[in-house]
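The chain below stands alone and is given in structure tokens; this is the form predicted on its own.
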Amino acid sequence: MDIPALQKIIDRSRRIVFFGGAGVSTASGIPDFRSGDGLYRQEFDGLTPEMILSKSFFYLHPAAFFDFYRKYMVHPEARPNAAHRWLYEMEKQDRLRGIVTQNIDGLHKLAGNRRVYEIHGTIYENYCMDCNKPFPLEKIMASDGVPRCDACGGVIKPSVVLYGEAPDKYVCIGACREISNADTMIVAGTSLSVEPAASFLDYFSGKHLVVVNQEPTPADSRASLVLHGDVSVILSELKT
């Protein structure tokens, strides 16, 4: 595994951003979700998680979708580990200018992150879909069934993106932005394999395209360098 070369990368950068996936987090005991035996390769009672995981599916079934919710997609006790806090260093020095995140676990921001771009959403963030009053994951966590507002009766539905919904806008436009801006850029524990998320790649013109995954990716091929591995293994041998 070519450590150097990539520390030889990070060392001649000044505008590094990373790009992240599931693969980032199971070092924390967030378990993945598209290798051989993750979540999404199962089935629960005939439905896939990309379905119990749909705009439709949740409005139809909200219990249902609350129960697999908390069981399989919320992981408080998590707490971030090597390649978080790398990636914090790397920001305190001003040399990471942002973090594009396609995980939900707020990770990043627990590690103290700031230019933090959580395309698919945060679990840490909730809302009333009436009144729009905001309740934080423990309102999730401590509700039975559907959690209801406790101003309104509303439905509590959690900030991250399902499937049928776009992702936010703003927070599309600013994680392509640093993106085009990037020198460097770190695709790490993604399988690439989720759109729009996959197509921001396509704004990255910079120097150094570095993909670190556990299998190959479709970015593979247009790589500067490609580690196979740990991401957190990786990230935790390299200097700030």
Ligand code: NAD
Second form
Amino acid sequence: MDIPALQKIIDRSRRIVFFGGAGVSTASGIPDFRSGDGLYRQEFDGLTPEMILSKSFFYLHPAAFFDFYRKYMVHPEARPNAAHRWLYEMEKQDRLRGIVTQNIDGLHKLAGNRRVYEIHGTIYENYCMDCNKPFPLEKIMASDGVPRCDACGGVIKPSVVLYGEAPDKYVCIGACREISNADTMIVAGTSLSVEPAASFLDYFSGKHLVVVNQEPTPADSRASLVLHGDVSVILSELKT
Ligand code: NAD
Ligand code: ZN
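With the form predicted on its own in hand, show me what the form predicted in complex with this ligand looks like.
Up next: the whole complex, starting with the chain shown before.
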């Protein structure tokens, strides 16, 4: 594993952008979707997680959606791991320009990072679909079945992007701007199989595209460096 080559790239970079996915949080105890023990290897009453986490399923079967969501998508006990902590140090030194994450777990913000583009939203923001009243995650977790607004009785929807929904335009614009301004982009812990997120890589025109992932990804062929392994271990071996 060529950690020294990665260190050299990092040392020479001034505008790093990090693009991550579920694999960044597996070391925090949150399963990803497509690894060997990921959620996509399981079936839930004949349904795949992709079907349950879709906009149409949410509207047709909200109680079943929330059962799955509370059980498998929300991990309030999870804490940032060494990858999140390294990224926080890099932002503190103003070498990391931004984090673009597909994760909804909020762990980058919990680690202290401020320039985080959560392109699939976050479990920590929830709104009444009728009156827009905001609710904390605790309200979702403490409800039985479908969480309801205490002001108007409307359904409370987590601010996470479901399959079939478009991500927030302004978050995407900010993320793509960071990517296009970066001299180095680290892509980590993602299978790059969810669109439009995966296509954001096309905005990168800097010098070094680095991939850190346990399995091969579609970006490996155009990367200047590919490291196959655990992102929390690899980043923790780097100096900041
Ligand atoms: P994915 O499950 O499709 O792919 C994860 C990738 O990370 C795999 O290629 C796997 O080999 C790799 N990986 C797993 N653990 C790793 C580790 N410790 N170090 C390095 N690589 C590791 O995930 P995705 O590409 O992010 O797409 C899944 C979608 O599911 C995303 O949109 C995301 O919103 C959502 N999701 C989020 C979370 C979360 O918030 N933590 C968890 C599961 C799924
Ligand atoms: Zn309401």
